[in-house]
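The chain below stands alone and is given in structure tokens; this is the form predicted on its own.
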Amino acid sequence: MGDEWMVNGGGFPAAERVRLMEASSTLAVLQAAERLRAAGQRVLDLGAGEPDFPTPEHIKEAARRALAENFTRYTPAAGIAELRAAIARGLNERFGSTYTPEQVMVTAGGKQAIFNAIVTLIEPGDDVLIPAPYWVTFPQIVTFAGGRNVFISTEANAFHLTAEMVGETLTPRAKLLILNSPSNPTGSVIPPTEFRRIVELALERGCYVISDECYREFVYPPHVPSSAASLPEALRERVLIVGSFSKTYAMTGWRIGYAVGPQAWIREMIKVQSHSTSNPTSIAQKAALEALTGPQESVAHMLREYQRRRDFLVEALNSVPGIRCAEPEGAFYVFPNVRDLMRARGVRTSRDLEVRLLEECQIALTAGVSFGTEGYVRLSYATSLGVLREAVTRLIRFAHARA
């Protein structure tokens, strides 16, 4: 045997770019909850960022039709022409952009679009600016690409990013800024005027920008859906939009997302995809085409229901001793401050609180440290009001128990 066998005490000699990564914390919560369910316990899952609605019937019918027509072979690596055209047309008609199908690629979920984008741009030693709290996957992909994560704390401004914050954090080696509005995990929304100021500043300093818009449709009044597609064409020359069908159309398992941006960047991303997944699933692409071009009532229905759940949960959490919860402006998460609860119950970290709530109360949620901000937890309200009510009842019992 070679010397490699001695690496990590005889374990697998993982490449450094992988050893430096961490497994998805949100998926780890799901796995821990599944173990308890297998042991017969009733776990309330507020950890998953997954709509509890079924995929609309007309979308499922499009997939059945694709199967019946034997649309089961390879497609172009960038996705089928009809879907790329529909994505470009949808953005252009809604936000006044001028994208062509050649500036669009279809991916196996929004996550693959972000992965393709980062690994085609970032060289070892490049700085990537990421507002915190952040989606857990952003810094892990940067690490994989050899980049350096530079975090912009937004806690002092109620989790709202500003151009001034970006300007104070930009480094000489900054090459990319990642924006996520509405935000996972906070639900905060960057107003269009501030969004433009941020992009202008980033571009002035030579940065590229990824605009993660996976929750674009889920914003609550007075906010309305907005997109980087509405920026002037000159500003969009270094901006990549990432979108997903997963949240908007309750299609998480279908694994369909997309990227729209500069054709040269898209071309390199297609190259990466052609050697990884080859292409997104053919059947799922037909379903996504129907999702975009078919009836949209399901989106409005989900938004109304999410708003009902948000309104209940924010008020209910603020009644729990030791918890302070701001009202999210979009997405379907709350990100409450639990520092007082942790102190009262003798809990040192949000990760410890995550474990104790799962073991003692059978509530699955995600520690704030996973998103780069200690003293908070993320709860998803993409579940029923009944589950949310029971979860709050269990949290109240936990808060009143002795340390």
Contents of the next structure:
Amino acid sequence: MGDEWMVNGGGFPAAERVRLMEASSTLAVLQAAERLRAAGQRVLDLGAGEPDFPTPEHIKEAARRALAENFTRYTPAAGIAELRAAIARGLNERFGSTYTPEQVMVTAGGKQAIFNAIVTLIEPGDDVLIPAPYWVTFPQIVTFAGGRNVFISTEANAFHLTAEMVGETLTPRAKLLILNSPSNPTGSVIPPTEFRRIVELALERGCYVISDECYREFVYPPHVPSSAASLPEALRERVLIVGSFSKTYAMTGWRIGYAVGPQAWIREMIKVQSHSTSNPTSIAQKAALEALTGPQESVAHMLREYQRRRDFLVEALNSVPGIRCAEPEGAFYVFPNVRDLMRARGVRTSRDLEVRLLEECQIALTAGVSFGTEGYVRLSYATSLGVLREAVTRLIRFAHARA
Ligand code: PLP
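Compare with the form predicted on its own: the form predicted in complex with pyridoxal-5'-phosphate (PLP):
So here's everything in the complex, that chain up top.
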């Protein structure tokens, strides 16, 4: 041991729970792309995990109104009462649930909701089941909380989680299962009947469930948005829903999301939040209220646009030698298999491919290994069709170049 950890930590004696965490690998790509851009190169950014649309005007207007009215003070830690009520009502009306405002808390993005949820539940020695590929942040928070990540590979079933897969992996120490449908990075959706079987099984084994529904609104026909809120009340006893305004209303920078679930769990989460960020930003809460209760046309517009891009990109990627791309059912990512391309170009890992595509083609995308699955890459199509077309042209050129 000695003082080695101090050297590795650059001289700062970071706490072990933090030393074990890794910085966000998706942010690393963005930073590398930024450096190339600063050097005058035209980088095509397919790495971003956020909508390329501006926040709708009526939502911005609500924030301006809140400012004008000096709505600029602390709010209750769990969020303003009107917003908590609107979130509960929104789920109840659409999915037939019976949530009360006390079962809702507003957070600084879905990410803070997930953080609050995991640190209130997980103790050292607890297992947390995470289907892979997974959103990069899940295992990092589990590590921070001292839990052990147990991954469930879904690759063999085209990235669709089943109750059988969960059953085979459930360990005696499993305390939490994290579901994310539609999924970041694969865009796959768990059908409602399978979702219910998975939750039933988790509950039978005394396991809690987080249902990360940040991409709920972005599913493509014939699929329709679904939620854990539509489960019977008895099944929701140990289920926490996480939602976000970031993707649905193009509000990533506002940092506003929510958690809905068992009141006892929410109460503990509010305690954590009250001693960390105190409350989500006051004016962002007013904007979120308008987002939920105002016109919804912008959501339908974005969905149509994402679908056009998805349809183009899936077909175009399948024309690139060495790439095989399944059609995602939701979110705004594709997660194609690039093993043949890697083999043909003498690239060993998806991380190496990520670096080479950035350096040789100025395409920023994210290695599959970041999401726990080698041999794949994630491309975000939250960007213009023009950029997507150019990216595919460059990929074809890369595929045809000699190894
Ligand atoms: N969950 C998933 C699967 C995500 O991809 C993201 C953001 O990329 C989030 C949660 C958190 O989003 P936010 O904190 O902006 O609401």
